[in-house]
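Shown next as structure tokens: one chain only, the form predicted on its own.
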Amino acid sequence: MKLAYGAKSDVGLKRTQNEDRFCADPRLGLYVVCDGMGGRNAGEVASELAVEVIHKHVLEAVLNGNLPMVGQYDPTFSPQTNRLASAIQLANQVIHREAQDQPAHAGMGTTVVSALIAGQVLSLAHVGDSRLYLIREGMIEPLTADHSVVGEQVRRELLTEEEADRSPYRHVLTRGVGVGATVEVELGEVPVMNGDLLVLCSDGLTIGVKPRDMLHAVRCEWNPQAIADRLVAMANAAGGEDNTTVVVVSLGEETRQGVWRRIWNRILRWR
């Protein structure tokens, strides 16, 4: 399955520093978005370390099939999904050790949302409130659930989605990579097909842009980069309260751009 992607990261309108980082490597089928936590405590260092460690670990596993796993192996998931979890566990160790060794970095951490695509299977792993959405046949589905105080309250039906959006605790996370010596990584596997789109994003997007608005952006644009650019612009138009990072992945034997180019060529031939 061919993969095409577009990505954009923007500081937003209210922040002076971008603490988001991302990785997009279609050769590996690996896509990662991290949102640094800790503000003055070097959240950008944590997100940068996470992206670097995850990417390197997955690449090393491809080159060395006997590379040891980090953390406990979950037999309910494939080796591919466990490898993604291993990469995040290793990132947690590296960030936590850095925070202990460098007083200026104490308390730093990061969210992680990651996707690893091999054939018709999407492996996903995440910690925190950065999200992954699947768009298929005009429908959008969240593949992750926020690890946050209000996210838990919504799941327990103590808050509605609308109340959660207004809550002063909506940015309080219950998990973060590097915050503690260990971290619980949530895993998933989803079958994918030609024509699917994936959207990985930091919460700078979801603060002001709802899933229905994301669908509108997909309908208005025709390639992954244009979609990513449009989504970031929409986040800033909604107030730009935070850094916004978006990675859009198009799955299929032929990219959406290729489809539209083929249609346009047919129109020209008919003239």
Second form
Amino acid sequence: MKLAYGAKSDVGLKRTQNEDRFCADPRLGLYVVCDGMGGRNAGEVASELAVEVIHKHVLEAVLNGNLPMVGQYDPTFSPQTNRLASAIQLANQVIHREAQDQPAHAGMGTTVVSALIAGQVLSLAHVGDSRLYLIREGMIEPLTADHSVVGEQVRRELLTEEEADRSPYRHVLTRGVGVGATVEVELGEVPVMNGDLLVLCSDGLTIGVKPRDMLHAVRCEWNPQAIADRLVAMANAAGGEDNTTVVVVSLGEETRQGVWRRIWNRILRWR
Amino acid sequence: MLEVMTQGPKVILKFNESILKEIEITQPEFTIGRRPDNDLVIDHAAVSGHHARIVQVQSVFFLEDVGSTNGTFVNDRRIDRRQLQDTDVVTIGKHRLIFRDEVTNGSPSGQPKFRDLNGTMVMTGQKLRESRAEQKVGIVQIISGRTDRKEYKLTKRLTIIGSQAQATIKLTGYFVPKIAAMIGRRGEGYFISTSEEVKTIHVNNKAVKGQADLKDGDLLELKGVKMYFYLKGPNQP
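Okay, that one was the form predicted on its own. Can I see the form predicted in complex with the partner chain too?
Okay, now the whole complex, with that chain kicking things off.
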């Protein structure tokens, strides 16, 4: 399946440093967004390390089919999905060790949301509150559920999405990469189709921009880069509370029908 | 600013495998010895008056021997100064101290401390986990058509139906696509998805394009293969 992507990372309006990092490699079909945490510049160190280690591990696995898996192998998932988990587990080890060796980096960690696309199967793995959305046939669906206190409460239906957005505890994560000696990575596997669009993002986007507004942005733009730019602009327009990083991946050929549909959508909007 | 939320580190004092006490380390310099002016008093002849101390440097803890007679050991190695990590075992005389630091490993104790609610934090030591109820598992039974087996248990998150190596339900006829369809598992249920090669499949004789939820007892047909889908309880034979 042909992959095209657009990406943008922005410091936002309230912060002085951008602790988000991302990676996009269409040859591997790998897309990653990390949101670092930790005092001074430790957050940047953690997210940078995570992106680097994950990319390198997935690349090495392509070159060497016998590359050992890090962490536990989950037989209910494909080798490809387990490889993604392995990469995050390895990143966890590297960051955790670095945090222990360097007192200035103690306690650093990062969120990770990652997608690995091979043919018609999307493998996804995440830790923390960075998210992955699937947009298909004009509908948006979250493929990840946040590992945060409020996220877990929403999952148990103790809190609505709206209440969660207002909660003072919305930034409290229940999992982070590099925080402990090992990390629990949540995995997923879904079929993907021509015309699907994936959005990977840090919480800077989701604080201020709701999924229906994201859908609107997708309808208004022509290519993944323009969508990413627009989403970041929307996050800043909504307050720019945090660093915002968006990676937009479009799957399959940009068919003529798709172009005509977009033109038609524009016409509908103008009316 | 993002931050990691920690619960107070502590030491657990043990003697002959019985726990004598648990003390939270709240001061930047935590002293250990026989004399009563120490933060942790171990009244035993093998322990020096001022034996060792735990010093906090930012969020990292170091154990230092302060000139004891019988020495201080971490994981059975004699040390002068050493960084402590969660679950390190410190030996002083015949006593053992277990160092616990919730940042690196979590066992719930005490209330989490909120330092800055506007910064992102990771809460450790408290596991909020869904207790997954015993789930029903999907079964695909082949009614007719060429496949490598007659029945498949859908334990994978995504089951591929086709001729490719990674396919679970392997179609063995001629001219079969690499991926004919995929059955995904989502929460409690299952869904079927068409592929790029096979745009239409039939569920209960109705054409499906894209994705459709599967129900107990559905009849599936694709590429000349007829299958019966049903759900089985975890303890059902």
